[in-house]
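Take a look at this single chain, the form predicted on its own, given in structure tokens.
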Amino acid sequence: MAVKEPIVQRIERTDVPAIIQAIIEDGCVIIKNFTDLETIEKVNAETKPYIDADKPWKGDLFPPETRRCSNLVGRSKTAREQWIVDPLIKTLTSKFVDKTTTNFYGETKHTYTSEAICSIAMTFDVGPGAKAQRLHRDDKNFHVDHEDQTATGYRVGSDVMMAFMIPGVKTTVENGATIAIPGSHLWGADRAPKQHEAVPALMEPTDCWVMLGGLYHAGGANVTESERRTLHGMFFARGYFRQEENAYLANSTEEVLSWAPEAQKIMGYELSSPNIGFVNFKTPLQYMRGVEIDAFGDFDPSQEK
């Protein structure tokens, strides 16, 4: 019997049931005609000054040839008003990320839904010579314990985040298109991904790459001499992955910097390993102190090779 080769399904934006089914089956999908070229060009232009001003990375998280625009929602009016609030994104995060539970409050039963929030939005601009990332799951930041679902099939609700990535240019194997292992969202925590299992997600600028947090994927190698691969990414997580009381708005910078280091850490002004809680690639305390950094590096050195 012939072995079925993994592929990334490409489905029109209008066929929402098929998009949902592809995510259930493969953990990923390319949505065709998600956006239009005019919108892409606007976001490219709005992010370019920040990409041009970014610094190389010294660590394993990004190749040094990559430049980034963090705080995409704050820096790109178009991405904020057109993409992050797109009804299709809301439909998909409601299906795969939102969490609904029922509890008694006294003797009255109440149902609560924690809706997904945008955990991070960022533009990645990968230049010539960039090596491929290692295959990884994005939900490592949320310390998800993955159970093997290869025999049972995917259980909707077992992922806590999902990503949407819109290319600013045509993505090819040569300029480093994202590679992924369709179906790896079903794997348990003990199964390691292999490079030969991954396939490229080739996209036109109007497409959108969607994947669950449990899918193994990586940025590909850019082997071109002059092409840069631009991707605008929006990553959504469960809304309760944050503190109940928002101390960050309740206390001034001056107040927080006067606290003991132990208090600063326990109140969330340090990072959660490996990458949760940074500000413009600085720790919150570095940002609040106005520390200048010549080159950014991995927040948790243990993930470096």
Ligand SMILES: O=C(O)CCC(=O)C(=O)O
Given for the second form:
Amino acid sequence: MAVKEPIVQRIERTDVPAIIQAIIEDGCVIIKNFTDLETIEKVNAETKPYIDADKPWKGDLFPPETRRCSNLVGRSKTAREQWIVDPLIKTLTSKFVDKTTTNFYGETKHTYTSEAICSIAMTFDVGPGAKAQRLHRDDKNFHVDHEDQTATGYRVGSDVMMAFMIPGVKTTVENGATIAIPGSHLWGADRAPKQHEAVPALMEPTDCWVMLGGLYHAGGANVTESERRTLHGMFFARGYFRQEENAYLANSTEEVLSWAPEAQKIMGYELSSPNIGFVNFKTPLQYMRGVEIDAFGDFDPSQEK
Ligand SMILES: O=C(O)CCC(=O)C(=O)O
Ligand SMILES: [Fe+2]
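Form predicted on its own already given; the form predicted in complex with the ligand follows:
Whole complex next, starting from this chain.
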């Protein structure tokens, strides 16, 4: 039997059924003509001051040559007004991330749908000389138990998040295009990703890379002398991944800083391992105390030998 070479399907944004089918089959797709050049140039310009001001990372999450613009939605009016509310994103997150369940309230059946929200949005600007990230699943943060679906085919609803990444420049093998393993969204938790299984997601500006949270991928290596690879990422997750009572808005910074450390921690002002709940790459408590940090680093230490 011929072995199917993994390829990334490229589909026009108007062909929504084919986009959905590609995501079911491969866990990823490149949408052609997702956006336009004028919009990209605006987002590039709105994020540049933050990218220029960012510092080298000290740790394993990013190579030191990469710069970021966190809080993309707050900082880029264009990304906020044009991209996170794009109806196609809404269609895809409704299909793959929204969660509907049914319960009895007394003897009456009630059905509720929790709609996906943007959980994080960030620009990744990979500079010359950057090494590739390690292949990873973004949903590690949400502690998903991945069952092997390679024999059964993909069960829609088994992912809890998905990503949309729009290049600010043409991405190439040399400048660090994202690499990914199409089909790896189906793998069980015990299968390790191999570098040779990954293919580059080569994109033109106006394309959009879409992937499920369970797809193995990584930022590629940038082996160019002087090109920067800019990518604007928006990550949507289950809408109920937050606290039921919103203590963050109910209590002032001053009040929270007066609480005992155990109470602060139990109320969510520290992080959930590995990466959930940071703000400008600080823990909420560091941020509220106005702590200055010279170099941002991993929240959890690397477990590599
Ligand atoms: O920069 C990229 O291409 C992807 C970055 C990424 O996967 C991550 O930081 O989780
Ligand atoms: Fe990632």
